Every structure is written in structure tokens, then in C-alpha cells.
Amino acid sequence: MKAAVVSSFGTTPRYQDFTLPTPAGNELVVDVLAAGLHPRVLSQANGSHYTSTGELPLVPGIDGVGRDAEGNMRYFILPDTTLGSMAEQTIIDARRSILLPPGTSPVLVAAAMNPAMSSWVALRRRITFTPGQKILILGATGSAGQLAVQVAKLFDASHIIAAGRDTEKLEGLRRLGATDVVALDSDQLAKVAADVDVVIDYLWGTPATAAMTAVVTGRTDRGKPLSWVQIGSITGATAQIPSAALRACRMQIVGSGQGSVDTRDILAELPLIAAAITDGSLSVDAEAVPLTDVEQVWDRALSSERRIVITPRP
């Protein structure tokens, strides 16, 4: 079969032949219909993700939509494997997949499920979030951040504060549900976000440290619980956390991602996320690209305004 194949970390995957292993146990062979080119896939392919084993060659791709031998369309999440979803076929564990109803768009699900899952699962499985609470989203202008705004609206947050660097994109988030927008380096951050209940952090690094200092400093009720949920590290793998921030207010810092949430808990949320994507409650701008063009599209994935989806089959 044909696949996108990484033979050396730091190089672009090549469109070439790859041998499909023999499935075993609960495994199924599926024809891949769509696979999202997420930032997580890029880190998988360059060997920088914390789950990387360094094993090569590998086919990138961590999830996707495929069709099984019975004709069922499935959204699937792959384990850490060298056989990812950017291939004409892949092997999935049926227990790590959900059936999708007829008429579901494979491209939209492949584009939106992974980035939407990050904030959805964080709010549903990592903390206790209740309708009416206030949320600050750091890194709100990226695909995951934009979906986090929509997820917060869907979960009936009373205030949704979107923070980022691109002021033009920030203003556009108002139509997705943001009640306030603020630049990361603005003096207004401390005022606008002082009394939030939850921070969804896709940034980490120096911006997270600055935002944490601003939020804690501006807090009017230091005894009000604050949940800081660390999801991404776009601006740095480490952050200097002021000890005073942890002592000066009732704050908990938790992570949400692969390993911190049980796979069964993630799977339980997937049908609800898929339904929200299908009915338009969650939307993402997707660009479908044939597998044959994976080499040409790979390097622009991070800078693209649209979530790129690889489509191995017409």
C-alpha cells in the first residue's frame, strides 16, 4: 500500500510503499478516508513528542476516519505505533474507535475531533466545570483555541475570554462565542481575566508565566478556586512558576493530554464531540489534501490558516 513514510527525523515524509502488518486480536484493517495533520502529528514525525520511542521508519498520524470491512465508518484513535493513519490502510483497535452515523463528513471529523477533544476532555474529565463559570483561553487564535471558545460556549460558560497575539484573529473570535478578547501582552489581561474560574493554556513558557502573574495579581477574591489546565506548549516546554502565585490564591495546576486521561474516559466523550461537529456546534476550517501531495503540504501545516486533512482515498 501507499503511505506517508518518515525514514529520518527532521525530514519530510515521503509518499511511498509501506507494508501493512497482519492484524491480531481486536485489531481491524480499515481503509483510511481522512487523517488530520495536527501539530501533535508534526511532533510525532520529527521525534520531539514526549511519547516518541525513536523507532523508524514510521507512518505519521494519530487518529482518523476509516471504513471497515463491513462498510462501517469509524473514527479511531491510534496507540503509540509506527503505523499511523496517513496511509491507504491502517490497523486499529476496535475498542479505541466509535461508529459514525451515515452522512458524517470524514474530513470535518478528522479535522476537528483532535483539537476539539483537548478542551472538551479537559473540562469534562480533568476538572469539575459547571455552567456559569468564567474561562480564560490562552492561545485562542489557533485551531484548538478557536474550538475551545466554541466548547466553552457549548458548556454554558458565562464569560469566555480569548487571549492571543493576533489582534485581528482575536476580534473574529467574538462571533464564535468569546465575550472578551485581549492581547497577551496587554495591561488589560489582569483586569479582564482576574476573576476567572478556569484557564485553558495552550501556550506554557514565558507567556503562561506572565499571564499567571497577571491573573493572580488582579484577583479580587484570592480564596475563589482557580483551575489552570495545561494542554499545549506552543511557546515553550517549560515555564517558571512564581512560588508566590501558588501561595497567594487558591489555584490548582493540572495537565490534560495523553496519559493524564484514561482512554476509556476519552472514548466516552467522542460520540458527543462527533455529534457537535456534525450539527455545526463545533466548526473548523478544513482543507482536504490527497495523500499523494503529502510532501508538498507538510511544511506549511503549522502556518496554514486551515486544518489540513490528508485523504488517502478519493
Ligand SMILES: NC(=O)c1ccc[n+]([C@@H]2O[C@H](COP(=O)([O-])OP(=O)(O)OC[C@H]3O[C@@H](n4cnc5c(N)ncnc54)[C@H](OP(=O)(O)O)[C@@H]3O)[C@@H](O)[C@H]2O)c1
The other form holds:
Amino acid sequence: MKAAVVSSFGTTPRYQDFTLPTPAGNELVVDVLAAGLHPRVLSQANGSHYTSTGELPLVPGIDGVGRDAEGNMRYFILPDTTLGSMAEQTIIDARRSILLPPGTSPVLVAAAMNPAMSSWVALRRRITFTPGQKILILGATGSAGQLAVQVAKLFDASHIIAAGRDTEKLEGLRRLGATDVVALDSDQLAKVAADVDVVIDYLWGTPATAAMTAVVTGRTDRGKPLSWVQIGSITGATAQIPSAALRACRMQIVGSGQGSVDTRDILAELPLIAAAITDGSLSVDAEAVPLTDVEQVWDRALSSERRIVITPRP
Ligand SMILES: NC(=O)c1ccc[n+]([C@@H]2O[C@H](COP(=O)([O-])OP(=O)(O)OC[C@H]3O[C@@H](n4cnc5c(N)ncnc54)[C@H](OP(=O)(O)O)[C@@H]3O)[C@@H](O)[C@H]2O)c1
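Could you give the coordinates for the form predicted together with this ligand, as opposed to the form predicted alone above?
Everything in the complex follows now, all chains and molecules, and the chain you saw is the first one.
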């Protein structure tokens, strides 16, 4: 079969032949309909992700939508493997997949499921979130951030504060449900976000430190609980946490993702997320690209405004 194959870290995957291994146990072979080119896939493919074992060759792709031998459409999450989803066929663990109803768009689900689940699972499974609470989203202009705005709206947050570096893009988030938009380096951050209950943080690094200082400094009720949920590390794998920030208010810092949330709990949320994508409550701009064009599209994936979705078997 054909696949996108990484033979050396730091080089673009090539469209070439790859031998499909034999499935075992609970494994199924699926024809891959769509696979999202998420930031996590780029770090998997260049060997920089913390789960990388350095093993090559490698077919990138961490999730996707496929069709099994019975004709069922499934969304699947792959384990850490060298056989990813950017191939005509891949091997999935049936227990790490959900059936999708007929009529579901494989491209939209492959584009939106990974970025959408980041905030959805955090709010439903990692912390206790209740309708009416206030949410600040750091890195709100990315795919996951835009979906976090929509998830917060769906979950009836009273204030949805979208923070990022690009003020023009931030303004556009009002139509998705943001009640306030604020630049990361603005003096207004401390004022606008002072009394949030939850921070959904896609950035980490220096911007997270600065935002934490601003939020803690601006707080009017220091006894009010604050959950800072670390989800992405776009601007740094590490961040300095001011000790005073932890003492000066009732803040807890937690991470959310595979590992910190049980896989069964994540899987339980997926049908609901798929339904929200299908009914349009959650939307993302997606660009479908055939597997044959994977080499051309790879280098512009990071800067693309739209989530690129590779379609091996459209
Ligand atoms: N834990 C989980 O469950 C989970 C699930 C999905 C994703 N993630 C992680 O979440 C993060 C975001 O994913 P995504 O899909 O939204 O990525 P994305 O679509 O590529 O968006 C990246 C975001 O980072 C911002 N950004 C980039 N460089 C920046 C800088 N120097 N200063 C400030 N902002 C900067 C971008 O702002 P501009 O719009 O201004 O460029 C954009 O908002 C990634 O780290 C991803 O791996 C985690």
C-alpha cells in the first residue's frame, strides 16, 4: 500500500510503498478516509515529541476516520506506533475507536476531533466545570483555541475570554462565542480575566507565566478557586511558575490529555463530540488534501489557517 513515510527525522515524509503488518488480537485493518495533520503529528514526524522512541521508518498520524471490513465508519485514536494514519490502510485497536453514524463527514471529524477534545475532555473529565463559570483561553486563535471558545459556549460558560497575539484574528472569535477578546501582552488582561474560574492554556512558556501573573494580580476574590488547565505547549515545554501566584490565590494547576485523563473517559466523550461536529455546534476550517500530495502540503501545515486533512481513500 501507499503511505506517507518518514525515513529520517527532520525531512518531509515521502509518498511511497509501505508494508502493512498483520493485525493481532483486538486489532482491525481500516481503509483510512481522513487523517488530521495536527501539531502533534508534526512533532511525531520530526522526532521531537516526548513519546518518540526514535524508531524509523515511521508513518505519521495519531488519529483519523476509517472504514472497517464490515463497512462501518470509525473514528480511531492510535497508540504510540510507527504505523500512523497517513496511509491507505492502518491498524487500529477496536477498543480505541468509536462507530460514526452514516452521513458523518470524515474530513470534518478528522479535522476537529483532536483539537475539540482538548477543551471538551478537560472541562468534562479533568476538572469540575459548572455552567455560568468564566473561562480564559490562552492561544485562542488556533484550531484548538477556536474550538475551546465553541465548547465553552456549548457548556454555558458565562464569560469566554479569548487571548492571543493576533488582534485581528481575536476579533473574529466573537462570532464563535467569545464575550471578550484581549491581546496577550495587553494591560487589559489582568482586568478582563481577573475573576475567571478556569484557564485553558494552549501556550505555556513565557506567555503563560505572564498571563498567570496578570490573572493572579488582578484577582478581586483570592479565595475563589481557579483551575489552570495546561493543554498545549506551543510557546514552551516549560514555564516559570511564580511561587507567590500559588500562595496568593486558590489556584490549582493541572494538565489534561492522554495519560492524565483515562482513555476510557476520553472515548466516552467522543460520540458526543462527533455529534456536535456533525450538527455544526463545533466547526473548524478544514482543507482536504489527497495522500499523493502529502509532500507538497507538509511544510505549510504549521502556518496554515486551516486544519489540513490527508485523505488517503476519499
Ligand atoms: N492535551 C490535549 O488533549 C491536546 C489536544 C489537541 C491539541 N493539543 C495541543 O494544543 C496546542 C494547540 O493546538 P492547535 O491545534 O490549536 O494548534 P494550531 O492550530 O497550530 O494553533 C497554534 C496557536 O498557537 C499560537 N501561537 C503560536 N506561536 C505563538 C507565539 N509565539 N506566541 C503566542 N501564540 C502563539 C497561534 O497563534 P496565531 O493564531 O497568532 O498564529 C495559535 O493560536 C498544541 O500544542 C497541541 O499539541 C493538546
